[in-house]
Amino acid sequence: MEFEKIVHERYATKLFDGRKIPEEKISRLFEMIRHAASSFNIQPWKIIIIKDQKLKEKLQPATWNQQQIPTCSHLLVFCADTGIAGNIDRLEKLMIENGADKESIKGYIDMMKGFEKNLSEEQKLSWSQRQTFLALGNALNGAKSLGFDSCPMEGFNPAEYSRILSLPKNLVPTALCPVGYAKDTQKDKLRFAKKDVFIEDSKLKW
């Protein structure tokens, strides 16, 4: 399917019909999802993949009780990361192993980690969180790309859910991505016009 025509079918699912999506498509899903875009590529997330009916219908009410969670076949928890020095490293070793030297490298670690030590926890937070919406734009797309629906969702208790996954502090569930075949039908979408979201450069006082 062309880029084109997945952005304008993919809709926000709002149930599912139960049936499980295969291993080779959720497979191919998640290596979609794990090339996303980050920011120096430090890729400050986690994704916690819930198949498992019953822990689904456990989350249920900590997700105001919609019904896309009961009903998906997988249910995606997209967890931004605040634990960026660890991520440094990892990256860093990463590059060395495909090959990079070390000293050659120095520079750009050094960098990172310099940006990372001038962020308050707050900012670690709000930073991680920006980049883990890169990674839920692949799903979205992608989910539909291989013949399936999605539905991207903030509704939710992120403490809740942080307790009943049993998450370390630094996982701060940030958005919720339910996959699966579609029992509704999508509507027409609804966009602004153009003129009212692109602002030409000859508008502009500069």
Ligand SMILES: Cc1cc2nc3c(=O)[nH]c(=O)nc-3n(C[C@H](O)[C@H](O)[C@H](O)COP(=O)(O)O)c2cc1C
Contents of the next structure:
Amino acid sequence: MEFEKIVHERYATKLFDGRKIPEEKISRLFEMIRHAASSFNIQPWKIIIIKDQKLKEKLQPATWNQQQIPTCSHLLVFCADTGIAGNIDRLEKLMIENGADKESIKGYIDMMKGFEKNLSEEQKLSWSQRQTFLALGNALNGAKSLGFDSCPMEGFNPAEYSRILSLPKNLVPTALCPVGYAKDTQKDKLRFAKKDVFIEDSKLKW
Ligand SMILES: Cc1cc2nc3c(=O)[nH]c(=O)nc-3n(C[C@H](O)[C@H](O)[C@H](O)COP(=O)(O)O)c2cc1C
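For comparison with the form predicted alone, kindly provide the form predicted in complex with the named molecule.
Below: every chain and molecule of the assembly, starting with the one above.
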């Protein structure tokens, strides 16, 4: 499907019909998520894939009882990974495995390490959550491109998710993305007018 059409036809699905997405299709979605852009390519995220119906039902009360949770095919829990230093090490290894010379990338690696060192724990979380939302964006549009539906969700209790899923401290549930086949239908898109969204440079004092 053409990207412009995807953007207009994707919508926040409130109810899925319970059908399972074929493995071949869901793995293509995972590839689109995995290839999302991130600052320095640090990829500070982990996505938990939940297929088990009992587990989905256990998570529903921690999701304001929203209907998307038990009716979706797969529930993706987008977690920000605050273990940024570990990802920098993994990235360095990956770059070397892909032909980079350790010495020639030293400056770049040291720059990333310096950046990480200067972040407070709070800033690490905020930074990795911002990156994680880019991966979520790929999931939303990617699902539509593959012929199924999705819903971005923040209406859940992250602490409860961490507890139920026994997540390590560095993984912070940031957004949910249930995917499946919609049982509801798309409503008209309600968006602010172009003039209220974009500001042309001619309107600025500079
Ligand atoms: C970060 C984020 C969190 C959201 N949380 C929820 C949610 O918990 N439940 C829900 O039904 N929709 C949720 N939505 C969907 C929005 O309400 C929806 O995207 C918005 O109304 C625009 O509608 P559309 O996506 O259908 O075009 C969320 C959207 C975003 C981007």
